Every structure is written in structure tokens, then in C-alpha cells.
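So this first bit is one chain, no partners, the form predicted alone, shown in C-alpha cells.
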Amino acid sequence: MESQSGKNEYKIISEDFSEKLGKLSFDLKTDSVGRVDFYGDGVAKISGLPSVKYGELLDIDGCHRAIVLDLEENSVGAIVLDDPQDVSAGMLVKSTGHIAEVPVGEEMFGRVVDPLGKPIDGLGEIKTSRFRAIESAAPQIFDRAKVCEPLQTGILAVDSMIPIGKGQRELIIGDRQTGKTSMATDIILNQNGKNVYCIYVAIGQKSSSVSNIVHTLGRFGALSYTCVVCSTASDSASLQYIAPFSACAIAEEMMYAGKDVLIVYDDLSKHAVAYRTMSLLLKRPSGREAYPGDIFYLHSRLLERAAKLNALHGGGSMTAIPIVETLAGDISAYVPTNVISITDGQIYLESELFNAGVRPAVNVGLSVSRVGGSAQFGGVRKASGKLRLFLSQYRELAVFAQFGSELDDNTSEMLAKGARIVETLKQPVGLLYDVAHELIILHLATKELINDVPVAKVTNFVRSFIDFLDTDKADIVKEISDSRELSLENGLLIEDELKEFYDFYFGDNVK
């Protein structure tokens, strides 16, 4: 009897246990975990992550983030993004399953952020809930539209001879201290009131230089529509590497929202050096100038994301202005030739012209825009005409005339005309011209209306005449600005005003 009752109790307990066991739910979670085998200079070699993806975000010891850049059979190479000095061998690494992202949206504009999207301007947290992968595919060919809408730079030499269109990629190239950053900053300043969002990316720049640029943008009211992505020379190579990609993601968000965006990469030669540093630490095979073999692909996949989208995709645009620094004017070096072949043209700033006082120091012979007149207003295209060809011929004649040989009358006239045109194209940093001003100055130069003005006084004379028209003949300037054309009637009116101003200017200034 006792044995029978014991069996019944066991049966009851077993059934009760089975019933409770059936009600239990198990939420099992598996993590792909690895371990840091080697760490140095911001680069980590990790073992034990067999299913990780290229570009995936990793979590090191719960407090550090890294991006996968190298996939090998038994190990993974990654770059550490934050606090790289605290990482050491032996730390546990978890795969997050997410690609590296950066916060995006209109809230990013008016702020200074690091390559991870964190604010560094002391103005508090950026309240945005939208994120975008720092690397994404470029728009397809059928998603793009023709680049035909001008992006006015306010710089006469550029708008007249090397026009930039919305969606174009125009390179600024030259030696250090030739005005590359100043030109890019002026282009950003000129977008004030033109509904163009701007992004300035500082790659490996001095903190003081970036601070000066931010101060300049704020002083002229340009910071409200500009986002500054800052990766200074003191940052690790990994942060300098992702800076342009993060900025491009911020720009893409606005482009796909139907907005026009201008992004300046300052500069891609330092970006290439940062990538070379990382690649050498990852033990990748090096090629020419110790750069890895995929250095061309690095910049092509970045710059190809700039585009003018068609109406089906919102009609937005991203205009890219990369900057590349040359050494002793050598544009045939590895990185400069790579970027030149990717972009739609280049503005070459020459140190000899800069030192001679020609600023902006644009070398017309080596500068080109492959979009051409299709990215110009009709009036500017008509007024500039053969200006570029004439200036190229003038440069050659000026070199020949230095030998002191006797010149015929036609050559002397051409040299005098060329010298005056060069003077009219001089433009100090911060002085930006409206379309109407550019049309008037081109009219004065190409129609030889200032031949009686001494060459040394041409620059001040033209600026004073523009100020005079803005003050006393504002109606004419406004009509030209609205139509973006210089009609025959307005041209004659300007010539009449020029005669009166000439007598007034030289009557009071030259005795």
C-alpha cells in the first residue's frame, strides 16, 4: 500500500512539474564574441568573430567602438573610434550587427561636431532621432539628372571661366598657402540666402585654423546653414578617416529630402595619409608612395555620392568641392592625379601667381570645368565669351615679353588688355560679387572700356565704380540681377555712367 501511494505522489509531482515547465519561456540570446589579440595606434587585431561583416560596428569591453576594415581567415582588423588609448590586448569584443551610423537632419546645421556626430561647440546636445550609415551606395545613373543649374561662388574668375553646377565635383588644388581654404570658405559665404545647405569637413587641420573658420562663418551669418565636421590633427587616423564619410551621410540626408547641399572636403591629401597609416598598421600590401592599392577606390566611392538627382527622386543635389594639397606644384603626384581623374574639373591655384599678387591665384591654363557653360547663367556665358582663351594666350605672351625683345603694336595692345583683365579679376578674400556685378565687370573688361585707366589703378577703379552703381544706380543693378542678363540698353547706360565716373574719379584722385 505504501509503495502504491508513493508512486501516486511521484506521479502527481511529476505532472505538476511538467505543467510548470511547459509554462516557462526561455529567451535565449547568442552573441558573436571575440578577443583583442593585438592593439596599437588605433588599430586592433581581433580573433573569434567568424560572421562579422565589413564596416560593422564592434563593441570592445562595453565601452569602446570600432569599425571592421579588414577580414582575414582567422582574424579581423578594426579601427577604434573613441578613447583608443584605453584599449588593450585581451579585451572581449562583441559584434553589434549594425553598420556605423551618424546622426543626421536639419538639427545638425549651425553646429560643430566630431566625426561621430557628437557636438563639440559647447551648445548642448543635438536633438535628432534620425541616423544614417556613414557609407552607402552612390545614386544610380538613372537616378541622376543633368548638371545644369549654376552654383554661384561670388568669385568672378571662377564663375566666368570655371563655372560650378549643382551636383558637380570640382577640385581645388594647389600648394599650401595659396588660398585654397579661403576660396572654399568664400564659396560657403556666398550661399547665404540661396537655400543651399553647406558642410565643411576639416580633416587633419590645426584646431586654431578650424576655430578661425568657424568664427568667420559665424561673423558673416553663414554658420546657421553650415555644419562643421571637425577632425583635427590631434585626432587618431581612424577619426580622420571616417570624417568625410560621416559628413557625406549628413549631406545625403538633405539631398534625398530634395535640398541643395554644398560639401567641402579640406583636405583629401591628409585623408589619404590617414588611410595609408591605417592600412600599414593593418599589414596591407603597399603600392606607389606606400599608399594601399585601393586608395583610388577610397576617394571615388566618396565623391561619386555627389549628384544632381532627377525629379522622381526629389530633385536635390550634393555639390562636392574636395581640396588637395600639392608639393612644389606637382599635380602629377599619386593622390592629385587620382582625384583629378574622379572629379568634373579642377581649379588650380598657383603659388607664383599668388606671390605676384594675383589673388585668387587661378592658373587658367591648368584649370577646367568639364560641365562648362551648361552650368552658367546665359548672360555670364555670353559676357565671358573667349575670356579664358584670351587669358591663356596672354600668359604665354607675358612670358615671352620678359626677354625684352621688341614687340609689334598688336602684341603690345594684347599685353595691355590682358594686364587690365587680370587686374579686374583680382578679388580679396571676403569680397563677393553678385551676378549683376560680375556681368558689369566682364562688360568693362571685355569691351575694353577701361583702356584709359592706368593698370595699377584698375582694381580700385572697378570696385569704386561698382560701389557707385550700388549707391546711385541701384535700379539698374537690380534689373540686371533679376534678369541675369546685360541688355543693350543697360549696357549703354553703364557706359554713360562710366564716362561721368571716370571724370569724377580721376579729377579728384589723380593730379
The other form holds:
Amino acid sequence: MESQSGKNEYKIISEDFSEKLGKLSFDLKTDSVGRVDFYGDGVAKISGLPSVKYGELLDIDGCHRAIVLDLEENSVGAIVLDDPQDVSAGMLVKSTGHIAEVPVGEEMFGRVVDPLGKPIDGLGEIKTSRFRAIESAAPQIFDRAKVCEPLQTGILAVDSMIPIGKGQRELIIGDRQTGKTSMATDIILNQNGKNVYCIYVAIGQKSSSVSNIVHTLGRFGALSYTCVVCSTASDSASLQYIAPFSACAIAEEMMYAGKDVLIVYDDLSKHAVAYRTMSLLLKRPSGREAYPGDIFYLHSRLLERAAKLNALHGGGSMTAIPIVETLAGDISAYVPTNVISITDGQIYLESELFNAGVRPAVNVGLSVSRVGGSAQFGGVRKASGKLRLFLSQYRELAVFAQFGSELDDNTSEMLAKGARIVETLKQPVGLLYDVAHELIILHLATKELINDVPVAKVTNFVRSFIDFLDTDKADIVKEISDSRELSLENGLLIEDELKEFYDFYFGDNVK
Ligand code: ATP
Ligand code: MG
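Given the form predicted alone above, produce the structure of the same protein in the form predicted in complex with adenosine-5'-triphosphate.
Once more the chain from above appears, this time first in line as the rest of the complex follows.
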């Protein structure tokens, strides 16, 4: 009897149990977990993760993030992004299954962030809801449109001779201290009120230089439409390496939303050095100048993401201005030649010109914009015409004339005209010209209307004349600015004003 009741009890319990078991649902999840074998200088060698992918985000010990950069037979190489000094061998590593992302969106503008998108300006949290992978494929050729809309830089020498279009990639290249950063920040300042979002990426720079730039942007009211992505020289090589890619993702979000974006990478030489450091730590084979073999791919995949999209894709654009520093003017070094061949042109700043007081120190002969006149307003294109060719010829002639040989009338005339044009193209940092100013100055210079002004006084004279027009003849300036053309009547009006201003400027006795 006893055994019968025991059996029944067992049956009841097992029925009850299987009923409950049937209601349970199991959600099985597998995690692949590895271990850090070696760690040094922000680079970790990890074993036990056979199925991770290139570029995948790893989680080290629950508090550090790392990106996979090397896939080997028995281990993977990864770069650690946050708090790299706290990582050590033996820590557990989990794969996350997705690749690194940064917060993106309009909220990023007006802020200074680190390469992971975290704010470092002390203005509190950035409330974005969207994220974007830091690496993504560049737009297809069929998604792109022709670059034909000018991006006004406000710098006469650039707008007239080396025009930049929206969606173009234009390199600024030159030795140290030749005004590269100043030119790039001036271009950002000039986008004020022009509906262009700007991103400035500092790669491996001194914190003080970056804070100066942020201060300048703030002072001129440019910070509201600019996002500064900052990786300083004291940051790890891995953070310096991802900074331009993160910034590009922030720019891409705006471009795909149909907006115009300008992104400045300051500078890609330091980016290449950071990548070289990482590659050597990952024990990759090194090639020319100890850079790894894929240094070209590093910059091409970054710069290819800049584009002018066609109307089907929203018509947005991303204009990229990378900066590269040369050593002793050597533009045929490895990184400079690579970036020159990737971009659609370069602005070459020369230290000799800079030291001679020709600032911005644009070497016209070695600078080029492969997009050309289609990225220029019609009026500016007409006015600048053969300016580039003329200036190159003038530079050659000026070198020749230094020997002091006797010059015929034709040559001395050309030298005098060239010297005046060089003077009119001088422009200090922060003084930016509107398209109307540029048209007027080009008119004065190319039509030889300032031949009576002594060469040493040309720069000042022209600037004062522009100031005078801005205050006294604002209606003419506005008309030229709106139409972006200098009509025949307006040209004649300007000439009349010039005569009067000349008398006023020099007084009757100096004529
Ligand atoms: P680095 O190699 O250190 O990054 P850089 O090439 O970026 O230097 P900047 O820092 O832009 O050069 O400029 C160097 C100095 O030249 C600054 O003091 C700046 O004010 C001055 N400068 C730059 N452009 C001009 C200009 N057009 N007119 C007058 N001064 C200028
Ligand atoms: Mg600089």
C-alpha cells in the first residue's frame, strides 16, 4: 500500500514539474570569451576568440573597449580605446558582435568631443539618440553627383585660383608654421551663415593649440555650427588613429541627411605616425619609411567617404580638407605623395613665401584644384581668368630679374603688374572676403587700375578701399554680392569711386 501511494505522489510531482517546465522558455546566448595574452602601449594580443571579425568591438574585463585590427591563426591583435593604462595580461575578453560606433546628430555641433564622441568641454552630456559605425563604405559612384557648387573660403588666393567645390577633397600641404591650420580655420569661419556644418579634427596636436582654435572659433561665433573632435599628442596612438574615422561618421550622418558638411583633418601626417606606431606594436611588417603596407588604404578609405551626393540620395555633401605637413618642402615623401594622389587637388604653402611676407603663402605653380572652374561662381571665374598662369610666369620672371640684368619695357611692366597682384592677394588671418569683395579686388588687380599706387602701399590701399565701399557704398557691394557678378555699370561705378578714394587716401600732394 505504502509503495502505491509513494508512486502516485511521484507521478503528481513529475506531472506538475513537466507542466511548469513546458511553460518555461529558454533564451540561449553564447559568448565567446578569450584572454589577454600580452599587453603593451595600448595594443593587446588576445587568444581564444576564433570567430571575431576585423574592426569588431571587444569588451575587456567589462570596462575597457578595444577594436580588432589583426586576425592571426591563434590570436587577434586589438587596440584598447578607453583607459589603456589599466589593462593587463590575463584579463577576460568578450566579443560584442558589432563594430565601434560614435554618437552622431545635430547635437554634436557646438561641442568639443574626444574620438569616442564623449564631451570634453565641460558643458554636460550630449543628448543624442543616434549612433553610427566609425568605419563604413564610401558612397558608390552612381550615388554621387558632379562637384559644381562653390564652397567659398573667403581667401582670395584660393577662391580665385584654386577653387574648392562642395564635396571636393582639397589638401593643404606645407612645412611646419606656414599657416596651414590658420587657412583651415579661416575656411571654417567663412561658413558662418552659409548653412554648412563644420568639423575640425585635431590629431596628435598640443592641447594648448586645440584650445586656442576652440577659443578662436568661439570668438568669431563659429562654434555653434562646428564640432571639434580632439585627440591630443598625449592620447594613445589608438585614439589618434580612430579620431578622423569617428569625425567622418559624424559628418556622414549630416551628409546623408542632405546637409553640406566641411571636415578638416589636422593633420594626416600625425595620423600616419600614430598608425605606424600601432602597426609596429602589432608586429606588422613595415615598408617604406617604416610605415605599414596599407598606409595608402588607410587614408584613401577615409577620404573616399567625402562626396557630393545626387538628388536621389538627398543632395548632401561632405567637403574634406586634409592637412599634411612636409619636411623641408619635400612633397615627394611617402605620406604627402599618397595623400596628393588621393585628393582632388592641393594648396601648397611654402615657407620661403611665408617668410618673405607673402601670406597666405600659396605657391601658385604647385597648387591645383582638379575640379577647376566648375566650382567657381561665374563672375569670379571670368575675373580670375588667366591669373594663375600670369602669376606663375611672374614668379619665374622675378627670379630671373634678380640677376639685375637690363629689362625691356614689356618685362618691367609685367614685373610691376605681378608685384601689385601679389600684394593684393595678401590677407591676414581672420580677414575674410565676401564674393563681392573678391570680384572688386580682382577687377582692380587684373584691369591694372592701381598702377599708380606704390607697390608697398597696395595691400593697405586695397583693404581701405574695400572698407570704404562697405561703409559708404553698401548698396553697390550688396548688389554685386547678390548677383555674384560685376556688371559693366557696377565696374564703372567702382572705377569712379576708386578715383575719388585715391585722392582722399594719398592727398593731393602725393599724386
Ligand atoms: P604647425 O606646423 O605648427 O601646425 P601651421 O602650418 O598650422 O603650423 P599656423 O599655426 O596656422 O601654421 O600659423 C603659424 C603662424 O603664422 C601663426 O602665428 C599665424 O598667426 C601666422 N599666420 C598664418 N597665416 C597667416 C597670414 N595669412 N597672415 C599673417 N600671419 C599668418
Ligand atoms: Mg597647424
